[in-house]
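Only one chain is shown below, in structure tokens, and it's the form predicted on its own.
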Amino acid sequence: MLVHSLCALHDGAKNSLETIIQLIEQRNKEVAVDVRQVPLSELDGWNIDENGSLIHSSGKFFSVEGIEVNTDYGEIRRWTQPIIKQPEIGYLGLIVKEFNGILHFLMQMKIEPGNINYAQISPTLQATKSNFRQMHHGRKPLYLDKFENAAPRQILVDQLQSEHGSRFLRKRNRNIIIMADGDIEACEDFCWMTAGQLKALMRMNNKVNSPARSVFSLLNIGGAMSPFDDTRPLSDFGKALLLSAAANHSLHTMEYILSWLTNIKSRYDLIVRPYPLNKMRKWHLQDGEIVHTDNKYFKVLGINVSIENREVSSWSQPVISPVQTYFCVLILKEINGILHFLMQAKLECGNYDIVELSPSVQCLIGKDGKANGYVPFFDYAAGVKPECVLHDTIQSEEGGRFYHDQNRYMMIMADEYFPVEIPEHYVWMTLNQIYAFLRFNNFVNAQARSLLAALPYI
């Protein structure tokens, strides 16, 4: 079934590509928007209590606060920041169920406030535990119950997968796939999609938000495919993945990777502390927002919202408001007759297990295109050749904490004078050994997860 919804973009597809594209466009134009900043201070529901943080008056949701770091890995090894506090595991649910012999993903047209557009492509179940026990006193979330109450035999995925570690302290939502058990309608602000049609929309600029991309990529579509069955219309390119997918031979064994991984988790330290917010180094209140004082990495701001189709219509929260943008890129090459990818460990203070595998370079970015120090194969694929880009867009993040933030994602085919040796904290992986990682949780980070989710086989 992976197989035909993989290539169905009309043919077969209960909706046109064109038509989907119209209906986002249509929510834009029909659902009232209202998103105003204000003063952090002024927040309705949100008390700043004596160190600072930001925690709602229910005490659930989320907070803001202050932490300190300390590391032995990399360049920098002590700093104290912001981060969003969000113990709960939220839900992030995909219902699939075949239309006319093609796998269909039910999708919603959710509007966000911190969507630069307001209405993406997300899961079919995207909401916080708070949420979905109706702490704000709204409706349930719509399709609650079809995760609640789906028999085993229903579930294709289901793990827990992390969030953004530099701004969510140990973060995770569970991200589940199900088949549908009879019939489902698609309610208002949903749309059956195929999977060829998600791709599609991938590859186009914030129309896919970044949890729909995350519980998506976690589909091994490759895996359901034959790379020597001529019969599907697939590029050389997507023939490569689908051998990468398959491959029993490869650089190096799995047991060699996860050598490695483990080493690096045992042999650095991550100690992360509460910190007063109100007395960070470098970080303080400027006209109502928290700042940090060389103008670098994000700040965090104050909103109020009013949406009219949402559970709550209106509501204040603060946010997270991108200063630099990150620059995300996979690069690949063929070893020995197979597709690899360039994977590493990345520390992020935030991440629940030290490190996650990450894409070759995620890195933060000036005005200037510049990163912020020394970041291995920056340059390279910074200054890459046109015709060596198998992927370019600009993606939106998590619309309902982040405001405004967009950030680079690509994926680059080496050409024949990259190395195949490489610094100790990145690994050549197959696209079978990602998979494998993936079927478990906090191995693959999110942004990873956005570039494996865009794959495109045809």
The other form holds:
2 protein chains.
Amino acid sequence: MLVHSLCALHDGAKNSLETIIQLIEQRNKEVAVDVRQVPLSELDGWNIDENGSLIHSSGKFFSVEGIEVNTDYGEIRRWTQPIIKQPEIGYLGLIVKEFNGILHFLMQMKIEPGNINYAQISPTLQATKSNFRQMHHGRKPLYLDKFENAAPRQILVDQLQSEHGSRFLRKRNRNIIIMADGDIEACEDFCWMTAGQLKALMRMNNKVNSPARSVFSLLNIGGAMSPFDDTRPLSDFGKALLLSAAANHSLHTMEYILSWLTNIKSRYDLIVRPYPLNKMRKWHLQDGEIVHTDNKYFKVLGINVSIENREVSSWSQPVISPVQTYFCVLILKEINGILHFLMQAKLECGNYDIVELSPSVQCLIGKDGKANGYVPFFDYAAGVKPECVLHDTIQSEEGGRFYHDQNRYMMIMADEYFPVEIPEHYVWMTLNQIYAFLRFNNFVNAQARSLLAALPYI
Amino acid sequence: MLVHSLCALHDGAKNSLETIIQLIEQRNKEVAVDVRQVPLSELDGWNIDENGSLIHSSGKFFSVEGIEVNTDYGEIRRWTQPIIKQPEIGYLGLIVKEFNGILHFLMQMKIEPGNINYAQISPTLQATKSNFRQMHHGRKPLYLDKFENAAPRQILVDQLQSEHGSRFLRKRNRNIIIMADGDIEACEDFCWMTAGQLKALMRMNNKVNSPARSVFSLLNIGGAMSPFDDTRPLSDFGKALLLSAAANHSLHTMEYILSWLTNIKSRYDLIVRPYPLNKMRKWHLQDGEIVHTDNKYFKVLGINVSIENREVSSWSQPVISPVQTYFCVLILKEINGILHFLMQAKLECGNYDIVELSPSVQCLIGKDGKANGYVPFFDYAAGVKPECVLHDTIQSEEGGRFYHDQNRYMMIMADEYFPVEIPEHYVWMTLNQIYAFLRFNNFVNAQARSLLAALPYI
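Form predicted together with a further copy of the same chain, following the form predicted on its own:
Below, the chain from earlier opens the complete complex, with every other chain and molecule after it.
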């Protein structure tokens, strides 16, 4: 369906990469952003209820509540933690349109209070149900009507995909990409970009926000369904990626992988129950923040935000602020002449369906650069030879809920000595097989999607 | 993978259909079954807690609890009801083996207390986690080790599929089919049957139990993946079915159907919260049963059971006893030269993922033969001309949780006057597309799977 020069970087692109980068910087200078921390108990419009949960006075938006997790997966079998609860499905939407024979994506230079650099490239539409039902009496999100009124033939991708499973409770968003029907004007702060430009921006630090990476990952670029035409020559790695995306040649059959996943989902219990935040032994309110006694994981802060040029220009909200950062690594290896991706079935307490396909390594690291306990492939990834590194960037998570949350995302091309035999929660998959799972709901987690979005073909 | 005469009815089958039917009847005569109703408060080993929930004294097995449902789907926006809670994934397993060049399934003549005729044909293995972790100190289920030790190459199908969404809360089972590795003896009460025999038995009333229908439905018989070889000639209907299962020719693309489903899942809220059973306005304890004030839906009873020849030979438990029965109808129609199935996206309170693909009609009917309120296609199905009826049987639901629960299952071949235009919660799908959804977890509900299992090729 996507047939034209998806990855054009310069020739025929409406805006050069340099222009786009300048636009982001300009947005940051022009728009006044003021974010100040306030004690959680003094957040305007938010109440702390009898369980210590943070609830908006409207009862809508989201809440931060306590849960108790019991599982027989992993070393820690029981814990309590705060988690974001937002039981509604939001929109993450992209509009695509052809200009000069090249597909362009309509991206917003969106400012979020939690972003370290305020403005990042975000999808055309990024709206919670509360947003688009106009709960907070702000402006109706731009372009919402284009998605609500899209004809079936315009819709390229339309799926429910998960949010971060350690911080959101069973949260999913509708990830949707539509072809423009007729002329579409880029409003102020919006800009048309090619897929090649988006991929180039994802190879830089903190330029493309987490929702944009999520929805962009669903474009099966290079696969059999979306021929990939670029005037520039493919790299050898690009050829290997296209082969892995298109060919039906793999170490394991799909039936094997489905059974492997079913077995893991059947074997492990994941029981999540509400638990009063103010009765947790390891988490407590201190100086207006909710913190972990060992100074691990994250804390919950309150912020007062004032931003020009948004639906609502000032508000207060709790945010999750990381104490440790994530290290997310995708390991690739050629097996039987075709590129395979090392995926793991990872259980996280907020997952919609127990486990999701996750990067080869996904773990928290402390200030000493070490993981909390033993993590397979961590040492390999942390000490890998520079010539094996395909991708190594810092990317931000959702700036509407997370505060200054930047994590390291890495892709490694493993050499012939890397083992084909792997532990039982891990599996080798081709890109073709990953796309088959991506097509259905919430099989591939947000961190894995972030990495897949950045795969370079050129 | 399944290559040999899947549907052989007589030639080469180890046992004739008549023999199998006799075996079931013999089982019923030989085994002493005694089921007596007792007041819920007097159930041995079960307690009624402060919320009115029925809990086993071990805290394991299952419980009957109260829920409050809030949704914006359908006419009733809020209700409370009792529901079965069993947060563990059980096994429904079939062993397949070739005899005389024909694949045979190892089926059990299993007696369940809720079955109207006690013995029905059930899968090789039908065990909850409590069963196979031997919570009730009974015998270890037969053949369990074959499934636990199956090599990947033996596994034909291995998926999580849902239970009835109006009576079980988010319950799923592992539906698995394995090829025998070497000799396997049929133990007492077990019998080898061909797929053709199973399909013939599903066209009779109350012979094949609900778990067997569920797991059998996952065999993509006739599809591109499992060539269908039968020495007997295909019927014209069988040809049309095979074409629908194999061809990539359909009214809608898979992307359209995925988007249609995503849209419905995104649009409707389904919020299910615990609610004390003993505080419900419309449900109350009366004469030792939990009943609905309007004498609708179902009631919850207590039974004392004594059965020879089971893991445990006597026990007590609550069961769900229907007050109304279900009418489940699958409407087929040729569109653009290929058979399409009319599926609906139905929201049920216990669904794992909001809505599932369900039969064209699935509704409760009262003693007057009428539905509770307006149900699309109900009048058409209830009054359809006999020559359009492909299948019309009474089938039992799971006799381990439901008491004398028999429902009418029907398949209709609609004529040219039946509309192609249908309401927005409905969609036309080919068998090929249904199989694509069946391959992944819990997209197709138990009632639809029951009907798909019985599709006749000959």
